[in-house]
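Starting off, we have a lone chain in the form predicted alone, written out as structure tokens.
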Amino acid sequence: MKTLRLREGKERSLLRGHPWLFDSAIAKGGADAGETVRVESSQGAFLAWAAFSPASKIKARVWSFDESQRIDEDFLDGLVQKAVQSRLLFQIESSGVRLVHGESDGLPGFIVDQYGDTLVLQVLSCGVERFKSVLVKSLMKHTGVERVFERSDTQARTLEGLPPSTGWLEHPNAEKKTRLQISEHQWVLNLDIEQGHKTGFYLDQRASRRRFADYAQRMAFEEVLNCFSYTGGFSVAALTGMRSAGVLPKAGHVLSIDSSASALEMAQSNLRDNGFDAAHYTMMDADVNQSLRSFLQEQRQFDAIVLDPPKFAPSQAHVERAARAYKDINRLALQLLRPGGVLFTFSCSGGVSAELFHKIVASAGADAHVDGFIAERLQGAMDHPMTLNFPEGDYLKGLVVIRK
């Protein structure tokens, strides 16, 4: 077995608990990409069994910190059992289920999403590729699904020096169809698990979109503006907001604004699968931050505005940057909101921190002397859960604004 020797005081974070090894910690040592490794302390004590990965700043993730644990294929098939059992205990209204979410659930790098009877996984460090055929062959067991699709194409691949993987890995028949849809809460959404961003939806916000129609519905939205929509999942639930207060079909209208035409086809798809008529939604393939300076020029107001932006700090040297984006967002939307108005505004940049983030949005309404209620903190659904001694895994956060 090989061996990574720390420099001296660099072992604090394992005893802690924490996951990652960075290369900076390192004195000796090192092993081929994906092998499991025994990290010592610089005195020779033991701390960890964790892969190795000879390309990334992350130089090895953490296994097991039990000295006694072999990393073979009946631990790697326990994790996944402990995974999928976990999400049983969630009561999740939907169809559409992170069954294994990287290091919170002791797997780092590795991401499963069920759609259905379709398993899609990202592979994004050298642990997990080493192990990926005795994963899918645990997930399958455990689950019962025989489809398994891969969408390992992100960036953090690239930086493990893994080249992109996509593809089926398992399927029992002819019929490789990648456009699926799934229930979620009081509504259907439609997905591309092959073009789609991610695994191909964001079941990260599935509480905040339930949360948003129960906004909608007590509050009676009429205008609402869904900023970089995606496929509409939060125009979907603004509009079953509406019609269960009895907004529509006498009034009632959602604006959805995407730079990504296939995207916004995919959201009137699902706008019209749930049964709205065209009268009251509209598709918007444009730049959010150049329509917004265009409605406050026109003095045009909405009852309720959501702002769920990309990733704008894919790292901590990009924060600073990032926070002038978010602040200038925030700023219009705050602006565009009517009195009473209700802002859903988000950040999944885990650089910014939920602290960071308030201060953001709260500069934001002092440069557009607008003031207001924050009514709640919003974070990723409970099949996205954050583990006590891995806080980067908390990388979304939302508030929920009622302008004064």
Ligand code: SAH
Contents of the next structure:
Amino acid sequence: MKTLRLREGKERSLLRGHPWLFDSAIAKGGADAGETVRVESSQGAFLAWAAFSPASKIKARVWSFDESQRIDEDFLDGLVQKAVQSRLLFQIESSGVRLVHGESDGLPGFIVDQYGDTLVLQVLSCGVERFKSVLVKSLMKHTGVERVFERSDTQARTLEGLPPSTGWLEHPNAEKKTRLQISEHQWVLNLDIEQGHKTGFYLDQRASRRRFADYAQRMAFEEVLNCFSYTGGFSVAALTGMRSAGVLPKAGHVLSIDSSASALEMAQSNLRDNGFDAAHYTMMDADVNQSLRSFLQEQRQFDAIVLDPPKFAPSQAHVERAARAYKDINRLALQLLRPGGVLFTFSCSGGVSAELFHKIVASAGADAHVDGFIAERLQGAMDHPMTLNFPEGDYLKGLVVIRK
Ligand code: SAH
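What I would like now is the form predicted in complex with the named molecule, since the data block earlier showed the form predicted alone; can you produce it?
Okay, now the whole complex, with that chain kicking things off.
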């Protein structure tokens, strides 16, 4: 068994149960990519079993803090079973569910989303890569799903020194369709696991889409702007609420903006498949920042605006620039809202805390000379759990602001 010996005083985060070990904490030792290592304090006391990542700044990710635990097929099968079973507690109103959420489920660098009869996974660490076939077997056993697709083509994988890897891992007979449909709340939503972002869909916004539909109904929105709409989840939500409120079919319009033409095509099919007439929606292939500025010049106003941008701050180093970018779009959006209008605003940057995001939106309001009630704080859906020991899991945060 290979060993990693830590520098003096560097065992503190492991003792608190945090699963990452940085390069700077290691005095000596190493192993092959993904190999299980015994992590020891500077005094040689056992701290954890971890998977070694030679190319990454995060040199090892913990499998277990229990010295008697063997890191083998049974152990990993137990983790997969626990992750899958825990989703039953979360009461998810969808056939699209995140079954494994990396560190939060004890499987650092492993993401698994279920879309009905298909599992889509991302392998983002050397440890998971080494055990990939074992993990796939467990997933199939505990879910009964037979179609497994891999989408390990993210930047995180590059940082691990692993080449991209995408395609079918398992599929019965010749059935290889990658355009799938899930049911979320009462909607049908189309997605593409091969071409789409991440594993194909943003399951993490499920609960917030539901909330947006509730507001649309309660406040009877007529003019809605969905910025960074991707495949139009928030647009479907808005029109659903507007239909229930009786705004449709006489009035009601949702404008979805995204810079990806293929995402907008999918958004179009999502709106159509949920029974909405094309008179009630428009897709705009454009840059959100520029569009918001033009709307302001044109003195357009909206009853509700969604701002769900991509990650502006992938890491701590980008936080300042990201803060300026968030502030800018939030300032513009607040100015474009009618009094009484509702802003759903999000950040999915791990480097931007909920507190900082609140400050950014507050200072956007100050610059816009607009005040608002903070009606709610939002976070990722329950199947993307945060845990006490892993604060980095708190990546998605949102605010609902009602303009005064
Ligand atoms: N709200 C969506 C997810 C948004 S993901 C949902 O619920 O599914 C962020 C989206 O922003 C992506 O679709 C990406 O194509 C788009 N995007 C990124 N930069 C953009 C820009 N400058 N202008 C418009 N869209 C942009």
